[in-house]
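Shown here is one chain on its own, the form predicted alone, set out as C-alpha cells.
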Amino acid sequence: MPEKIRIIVNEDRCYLCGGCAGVCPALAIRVSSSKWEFFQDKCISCRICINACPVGALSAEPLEGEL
C-alpha cells in the first residue's frame, strides 16, 4: 500500500488549468475558474496529479498516523 499523502498546491504557480483534476482517477481534485480544491478522503496517493502538472505547482506531504 502506498504511503498516504496530502497534495499541496503552490498557488503562486498554479494557473487553474485543471490538468491535475483531469488525470486524478479518484476525483480527489476539483478546479474551477477561481479555486483549487483537494479532497483528502478520496485521494489514493497515486501522485499522478503531481506528475501531470505542467508548471510543477503540486507537491505531496506524508500523512503521519492517518490512514
Given for the second form:
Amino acid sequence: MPEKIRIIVNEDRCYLCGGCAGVCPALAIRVSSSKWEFFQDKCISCRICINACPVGALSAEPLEGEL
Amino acid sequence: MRYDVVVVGSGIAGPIVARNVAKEGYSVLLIDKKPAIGAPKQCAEGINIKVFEKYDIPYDRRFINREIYGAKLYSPSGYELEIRYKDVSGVILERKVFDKMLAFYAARAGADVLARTEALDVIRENGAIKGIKAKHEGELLEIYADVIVAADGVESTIARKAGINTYAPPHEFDSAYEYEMLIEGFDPDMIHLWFGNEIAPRGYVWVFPKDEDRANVGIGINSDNPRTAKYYLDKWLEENKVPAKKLLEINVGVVPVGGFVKELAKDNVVVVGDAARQVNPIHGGGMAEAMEAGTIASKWIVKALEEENLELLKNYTREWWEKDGKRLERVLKIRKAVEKLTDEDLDVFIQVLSGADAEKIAGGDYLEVIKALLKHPKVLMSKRRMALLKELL
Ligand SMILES: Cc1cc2nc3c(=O)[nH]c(=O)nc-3n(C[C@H](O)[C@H](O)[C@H](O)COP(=O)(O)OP(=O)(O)OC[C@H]3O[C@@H](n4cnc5c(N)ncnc54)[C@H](O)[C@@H]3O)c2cc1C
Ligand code: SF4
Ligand code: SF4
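Please supply the coordinates for the form predicted in complex with its partner chain, as a counterpart to the form predicted alone shown previously.
Now the complete complex, all chains and molecules, led by this one.
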C-alpha cells in the first residue's frame, strides 16, 4: 500500500488554473474561480497533481497517525 | 430552469456549440465559472488564419492583435529553420476579447449566457441525467436540459461526473507557464520556437509576438516532469539573457496532448474541446480543434433535437473520429517519435531541413519532410535516426 497523503496548496503560488483538477484521476480536486479545494476521501495518493502543477504550488503531507 | 441544451464552459468549444444550436431556434444556456468570460487567459493566442472563414467567425480587429507570416524554429545548438509565407498565415489573438466575443455571438444568436456560474454536478433521476446543478453568486441553480454539453476545458468535471471516461495518463498532458512581457530582438512577424531536452523536455519554448516589443513568452513540458514549467522558462530566460522585469501577465495551465476521449457522447451528454482531449499533440494548440469538434457536435445536437432522437448524438463520436480523430492519432504518433530525439538529432534535423525545400516544409507535407531527411548523409549514417523516421512513413 502506498503511503496515504494529504495534498496541500500554497495559495500564494496557485493561479487557480484548474490543471491539477484535470490530471487528477480521482476527481479529488476542485478549482473554482475563487478557490482550490481538496477531497481527502477521494484521493488515491498518486501524486500526479504535484508534478503537473506548472508552478509547484502543491505538496504532500503524510497522513500517518491520523487514520 | 429548463432549456433544450445547457453548455458548460465558455472557452472556445462551448460558445461555438451554443451559437450554432441557438441559431436553429433551440433554447440554449451557456455558463462559465469565470466572472469575466475569457479572463484570465490560459493561452499563447496563436491560431491559423483559415479558422475565421471555416467557422464563420468575424475577422474583427478588436481581438486580432497581430498578423503572422510564419515560424522560426531553433535547435539546441542554435541552428535555425525559417518557414516564411508570402501571405498572412496566422494571427495572435487577444483571447480575453475573443472568448467574450464568441459568447456574445452565441447570445446574439439567441442563447442565454451566465458568467460566474459554476457547474457542480449533474442531476440524475432514475439513473438518467436530466440536467446540471450549478452555483451563481452563491445561489444554487437546477438547470434541466435535454442535452448537456461538457465544454469545461482540461478539468472536464462535468464530463466525468456524467460518467464519460476522459482519463488520460499524466504523460499525456503538458504543463505550461507563460509571461506576457516586453521583449525585443525577435522578428515580430513570426512565431519563434526553441527545442531541446534541456530547454523544454518534450515541448518547446515559444515567443508569440503581440506588438513590436510585446509577446507571449512561454513553455510547455511533460506534466509528469519532476521540475516545474516555471523552472524551465525562468532558466531559459536567464540563459538567453532575456530580462524578465517587464511582466504584464503570468499565465498558467495544463494542456492535454494525447489520450483523445473515445466516447464523445453518452446518452444525452456530449464532450467537446480540451475536455475531450481534442488538442494537437505536437504543438499543443487546441482552439481550432475545439472549433471543429464544436461544429460537428452542434450539427448532431440539432439533428437529434429535430428528430427527437438522442441516439443520433452518437454520430458526433463517429464523425469526429473519422475526421479529426484519425488525423490527430497520426500527429500523436509523430509526437511519440519526436519525444525520442536527442539534442544532437534535433540539431541535425533542423540543420538538414533549413537547407531543404522550404516550400515543401511550409506546405506542411510531412511525408515530403521525412523523405528529405532520409536522404541526408547525417541521417543515413545513424541506424537509430533512420529507424525513427521510417516508423513515421
Ligand atoms: C499556456 C497555454 C498556451 C496555449 N497556447 C495555445 C495557442 O497558442 N493556440 C491554440 O490553439 N491553443 C493554445 N492552447 C490550448 C487552448 O487554450 C485550448 O485548447 C482551448 O482553449 C480549448 O478550448 P475549450 O473551449 O475546450 O476549453 P477552455 O478554453 O479551457 O474553456 C473551458 C471553459 O470552461 C470553464 N469551466 C470549467 N469548469 C467549469 C465548471 N465546472 N462550470 C462552469 N464553467 C467551467 C472555464 O472557466 C473555461 O472558460 C494553450 C493552452 C495553454 C494552457
Ligand atoms: S495546477 Fe497548480 S496553479 Fe493550477 S490550480 Fe492546481 S495548484 Fe493551482
Ligand atoms: S495525489 Fe492523485 S488522487 Fe490525490 S489529489 Fe493528487 S492527483 Fe488526485
